[in-house]
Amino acid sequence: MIAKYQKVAVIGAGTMGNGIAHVFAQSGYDVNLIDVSQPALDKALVTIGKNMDRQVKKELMTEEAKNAALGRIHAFTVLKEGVADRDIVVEAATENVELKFKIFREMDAHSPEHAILATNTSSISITHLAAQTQRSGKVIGMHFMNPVPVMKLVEIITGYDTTEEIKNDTVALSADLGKIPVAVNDYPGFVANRILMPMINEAIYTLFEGVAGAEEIDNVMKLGMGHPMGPLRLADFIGLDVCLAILNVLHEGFGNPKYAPCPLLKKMVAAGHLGDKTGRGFYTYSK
């Protein structure tokens, strides 16, 4: 554990937020998990417990370590209270620009002056988020991959004003979580989604144009390209609404028609078929 960042807050108790809280608590950090919804917090704590149980069964952690880690996570429904004494605050809310702007203004207003303000955004400009604060040099991106307890990569994204000290501290902090940090610059989609989302979008176009079915497209990419998961199955796993939001950021940010989201993706999101989380996307899922 890095002593100067012992106290962490994570804003958002969804899939990414509870995963981030999990890895910080597992690594010895005191974590305040914040969400406006108490049921979301309750669900997140159950999920973290179940995921840690799996680690115990696989002998990746002991029962004592699990109980200690769970004891380091504290739930809050009021952001002001949850960030008041924290050394680093990680925002992991829905991928919505205006919502993130609002949260960053609140994070800045209520966090200690020394605190790093980080975001798990998968595509939104770190520089634009930093501009909502009075501490733009201490704002940085920490883009974890899903599922957070398993995936090793963390994209570290520096905004225009992010200081070298904050960048280095965030890289060290990510490594202390057992992750492999990769530093990148602040452009739409960063590296991971700038490359991944056009591939997913092209797979959707391939389905849309009737070249092949969803299973056939995914099998070609798995068996021919060595991908562990086909692009359409991966899109369902990520969430089709999230894929659409990222493609819109890329399209708007670069002004290049190659990033324009496929009409089929837009229609599916409008219909509420978002993938795993709704039970229907390119595939059908049962609870």
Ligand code: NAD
Second form
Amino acid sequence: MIAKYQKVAVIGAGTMGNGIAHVFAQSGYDVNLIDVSQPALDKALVTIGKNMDRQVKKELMTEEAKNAALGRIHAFTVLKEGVADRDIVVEAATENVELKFKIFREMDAHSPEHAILATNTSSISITHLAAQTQRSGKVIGMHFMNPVPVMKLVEIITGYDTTEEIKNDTVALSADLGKIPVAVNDYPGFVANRILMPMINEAIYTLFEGVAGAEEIDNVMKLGMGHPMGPLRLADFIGLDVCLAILNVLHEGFGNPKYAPCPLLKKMVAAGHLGDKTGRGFYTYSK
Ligand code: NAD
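Now show the form predicted in complex with the named molecule, given that the preceding structure was the form predicted on its own.
What follows is the whole complex; the chain from before opens it.
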């Protein structure tokens, strides 16, 4: 554990927030998990328990270590109470610019002066979030991948003002969680989504133009390129609304038509077919 950052807060207890709380607690950090929704907090604690049970079964963790880690996670519904004595706050709330601006202003107002304010955003500018605070040098992107306890990468995104010290500390902290941090600069989509989303969009265009069916497209990429999951299956897993939102950020951010989202993607999102979470996307899923 890194002594300077023993007390952590995670804002948002959804898919990513519960995973981030899990890995910090597992590595010995004290975690305040904050969400406006009590049911979301309840669900997150159950999910973390189940995911840790799986690690125990696989002998990746002992029963005692699991119980100790769960004991280090405390649930809060009021942000200012959850961040008050923290050394680092990782924001993982819903991907919405206005909401994140508001949360960053609150994080800045109520966290100790020394605290790092990090965000797990997939696409919102770190520099723009930092500008909502009085400590832009201490604001940084900490982009974990889903599922957090399994995926090794943490993309570390430095904003225009992020200091070298904060970058180095965040890199060290990520490594201490057993992750592999990769530091990049703040431009639309960072690195991960700037490369992934155009590939997914091109796969959707390939389907849209009738070049091949969804399974054929995914099989080409799995069997021919060694991808563990085809791009259309991956889009369903990420959520088609999320893919569309990130492509819009790339399109607007660079002003380059090559990032324009495929009309089929827009139509599926308008129809409410968002992938795994709604039971239907490029494939159908039983709940
Ligand atoms: P999610 O919808 O599963 O969870 C978001 C949570 O935020 C919900 O529980 C919601 O109640 C909570 N929330 C909303 N407003 C809040 C507020 N004011 N204060 C506290 N909590 C609030 O979303 P997610 O998939 O976990 O995504 C969270 C963040 O992680 C987003 O920025 C997203 O872009 C990013 N991200 C997601 C993935 C992914 O694969 N899902 C991968 C990498 C990064």
